[in-house]
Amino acid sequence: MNENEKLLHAQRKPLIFDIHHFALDDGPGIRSTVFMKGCPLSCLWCHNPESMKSGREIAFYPKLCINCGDCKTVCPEGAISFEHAGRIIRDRCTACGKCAEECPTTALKIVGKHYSVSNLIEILLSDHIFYETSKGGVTFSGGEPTLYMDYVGKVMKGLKANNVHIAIETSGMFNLDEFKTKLLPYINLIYYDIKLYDPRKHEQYTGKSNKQILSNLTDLVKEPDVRIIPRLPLVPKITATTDNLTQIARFLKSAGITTCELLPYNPGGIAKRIAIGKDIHPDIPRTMMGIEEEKKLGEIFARLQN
């Protein structure tokens, strides 16, 4: 199976790497996040790492290996070795997840499953109450969930026949059209990722233009009974310049929007990247932001868009 094979099969059964219940930082009330592999951009400083590629990973945790062995028993491919700092020889391992169903401890972990829409559904659902009593619903987030844009569309359309309040978590980076026509009528909050204005630092950190982000979000405001919260993560150094927050404050005014969360940084996905056997770029912080600085940067962005 080819690359382009591998991303269509993808996209037919696209992965989740974890459904968060009772969930209050995704939107407004108790809600369930949807976790979904894979996005077209690959920041370095993502949160959740696990979520950049749309296959299936092993992820190993060392602090709960008890050196039993029966992972190496199991692996087929020989990707299993004790002499290799991460465990697992990644160019080897083909993530049939053999080992990580035979690991006593979950040191060794399976990231990525998929789920029917009925099945997923009716998982969701089993939250119901709580969504009702405290306003909540449910948020797709990643990832990036427009990229299986059929299946998502299916499971909110089960969702909104249930009267549940569905938000989205979005880079952006998606087709408009297709957007609007399958996802768009069930959505009553949608989290748009901002990073970076500058269009080539935005490809140097992300990997991608930041052209069709933009776009889109100029394109969407005028979407009427859609609520729009622009998102701004502070990466020291990175995003978290006075020249990038300025040239995103005046871009959101002059789209209109009065909105935008800042994000403070956290390292945590440091952690997971080495659990899933990806380089750690030297750029990248290693420690949360002061709050000081936190606050004088808020303040900053608070003042330019007034």
Given for the second form:
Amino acid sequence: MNENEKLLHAQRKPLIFDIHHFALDDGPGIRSTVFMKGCPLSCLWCHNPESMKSGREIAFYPKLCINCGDCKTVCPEGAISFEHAGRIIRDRCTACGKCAEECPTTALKIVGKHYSVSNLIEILLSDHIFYETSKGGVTFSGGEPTLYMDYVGKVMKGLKANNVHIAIETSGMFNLDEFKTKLLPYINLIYYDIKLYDPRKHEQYTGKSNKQILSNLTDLVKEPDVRIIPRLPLVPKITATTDNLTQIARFLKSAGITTCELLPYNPGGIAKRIAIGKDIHPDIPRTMMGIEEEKKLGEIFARLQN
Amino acid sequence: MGAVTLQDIRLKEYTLDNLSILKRLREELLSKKPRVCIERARYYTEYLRDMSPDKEPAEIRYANAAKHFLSNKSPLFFDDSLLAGTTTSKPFGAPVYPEWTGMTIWPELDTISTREKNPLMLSKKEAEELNFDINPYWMERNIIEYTRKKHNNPECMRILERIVFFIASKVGCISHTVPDYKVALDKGVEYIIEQAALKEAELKKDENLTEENRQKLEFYRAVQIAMQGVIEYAQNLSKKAAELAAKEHDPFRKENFQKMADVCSRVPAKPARTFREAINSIWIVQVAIHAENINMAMSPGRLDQILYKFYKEDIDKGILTVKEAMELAGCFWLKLNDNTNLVPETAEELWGGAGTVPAVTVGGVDEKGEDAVNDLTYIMLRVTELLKTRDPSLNSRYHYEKNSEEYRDRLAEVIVNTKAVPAIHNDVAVIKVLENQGTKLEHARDYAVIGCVELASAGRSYDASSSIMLNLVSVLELALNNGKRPVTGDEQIGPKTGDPSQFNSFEKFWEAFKNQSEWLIGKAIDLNEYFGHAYQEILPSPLLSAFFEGPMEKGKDLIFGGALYNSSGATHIAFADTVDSLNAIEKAVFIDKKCTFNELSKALKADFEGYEKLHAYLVNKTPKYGTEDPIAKKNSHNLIRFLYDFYQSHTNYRGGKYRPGYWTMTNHAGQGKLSGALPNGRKAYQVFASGITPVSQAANDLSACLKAVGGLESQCIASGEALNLKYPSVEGEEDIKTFGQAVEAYLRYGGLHIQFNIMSYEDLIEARNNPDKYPELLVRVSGYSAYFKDLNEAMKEEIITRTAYNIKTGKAVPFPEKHKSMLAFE
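Show the form predicted together with its partner chain, please, the one above being the form predicted on its own.
In what comes next, the whole complex appears, and the chain from above leads the way.
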């Protein structure tokens, strides 16, 4: 991310595209996961494509539309067209949200909402009994939560004051010093994505080199009070190759890391891409990864780690 | 007391294969066809006809009728059960109580055996006896006609008979109670007779008896008579068992008859000495209570507590094994299934498929507030897990500070394995609710569940918990239509609370709603009071009163307020639909101004035909109860609070307060089928949501749903609530753990009750389409269990469409696209 982009993020109010209550896959126990909007990477396979852009977007779900036409009437930009398959003419749309507010069926939805720090803390603490009964907590995910260190840090601080267990899911693309001062003191658990080892391929598929990601991880491992679990998304033919698995396993071993979760690919992002008018890259698989395939890769990886 | 010594609380080594007697009895039970039993009606009528009311005071006359029946009641042994005694004279019987419900089948005597839904076999001879002999006597003497005549067909009664406003089932609520079986076990029925005789003798010394003391004297006399009947029935069972033992060649049967002969010669007359005697004693008393009181929710209470000392002593002495305890408990479970309700065809629409709902309660804390889970708790859970029968309705108490996590997760596991039971009740909150109602702390801690979900200090509190079942949508419609209801046409039913199109704020509408509520509740209470007085005048309960704390001390029948604590319970149908409709009105008409009251009114009349856009808006964009929406929160809280305050300001004929609750049996399905379109977008004649459960498919987030329901002020839900949830599947220990944790979180938020169906939409649709393939599929309705195939179509539809939550994501599972037309909004 260049200085300009950083400045832009710093000025913009952080948006959240979803808060998943009763989340079981983002750390121990029953959790609430906060999905921040905006990401420095642009992975082709991203299964939360609505998290990539930090600004507000409008999603359209044609199945829910009853063709009442109210959206077109209220749109100040003339960005709604019933002749256009995606309904929204994206280059005209300013994502003002008027159409979604008017839509009676939720066929049009605003993606991205800002919460004040205190409001977000209040919402997350309203689930505190779930956290307590299950030894759960709150997970910050995205998008990339470290894009908003000041905001996320304040929320984490408020949660920590209430003894909430905090986890973060990150791509590892962040300024390490800033992370260490603003977020790390509150974090109990880090899920750290390692996607591709080869820096060129990483750049090819995610838009950025992985240099910072790898060096941040090597450094963070030395921190005494935080648990780090690397995660490797298995994307057929892209990350789920023997070469990549071998390289990553070797890297983790050399960094002294013994655990790593493999995340099987699911094509859930494709429908979401369509809803927000994003293109789908031809390399992206359209089907779930088979259990056999997942198992095989798991075994290969486990062997490599030993 | 926390006395768990079992190595394996799951008792996995015991299965129906090695508890073969239970396996056999269970199979027999499930293959039995219910038959109408007229034995009780015959003997009661016989006695009462011969003894005219002017010759004997009602208290004594009814005690004598009970005795007459019990001493003539056939001592029958239909199967190899280890327990003696049968509720009726049929292997699976529907007893006739002509005082009230018995009369409803009079027009159907010819068709009741052959009707399509849940037929009840009735022989020609018995039908004739009812037609010519029994029913004519009761024609003007049943409670309804007695009350009608006395009060000159009052308005409240005419409203009742519209069915669509409220139901006041006095007959059912007389039995909605938990008797005190400890007195039978620890002291014996002879002791009750002795005590009553002493009290009588004392009163007799006074030559100038006051009216009050004369009544007391009659009560003590009546108790002795009724108890004599109980003893005679047990003696007859003993004699018959001895006769059968003498004739029997099969060694198992011979021994079993001999044991029953011995046991019945002792209990319930004398105190029980062993577990076998104790459990037999309870069963005989339970049967005897049904001589006097209809088979509707007579709930045995905390059996794992009452029976524990007998179990423990026998185990310690080495005269009982865990296996034998399971067989005896299992036989008791199956015995509770030996009878069913007598229901006329039309009422099948409203109650179809319900059992008699004798609630058994296990677990929780003891009177000192300590962990009361013991080996018997786990034995009863295992028996329930293996038998999977409709009754008893098993209720588990869970105290999240005192009971173990192991116990909590075992409850979750049994629910998953039975797909339905037990229901879980929140000890911490329930005890507070009862204390707030004036129950002493140690008595509140000893609460048990009545029928569906209602709460009572066992054997001390007489709560008549189904006195009123009020349809809140009828109130809403009266408020929307200035005192009229679409289903009852142009007639002015309720007060004129104003034309809503003239209301300039939501508060004005809320006022109109409250006024209509107060009017309708007032009528329901009037009627309940009339019925209560009628029972006092012509149908007292001396037999039941003997098994209660209070009446024997006060010299007062339960129906006159003899119990230690008294109340009347009123439950409410369509709570969630009503709240969502209030939300929709507030948002659509007053906040978003999407439509005027006139437009809304027109849309409702048209069942949204031609108003598709407004309909979509109402369904998708107005606040829903069961979510975090602040408007929904406000309206649900206000409604709960308002009803509580209003009911509590009324005192009943026994000196207790009215308590509101939110459980609906199957009424929400039946009443839904009689109600027009609603402002929340529900289409006309669709089912309502059950109990206190959010509207199906309206609350998509499990944690928000649990927080919203758990967050309601439980103090105001003094007569209990039913939250019905559905998980399509729960697999493996991880899921069970999550299940237990989610339940606990809900209870910690304050929820009183929660119960589950573990079935997917597809499973249930399949079972509906192929009823013969799933004859034993057990479901939770709204506080009780039923076999899915027995339910009426409306009720099946309601259970199918209930929101199913994925336990791995906490999100609602989308309803299958191709069946969407079943949904209330489609």
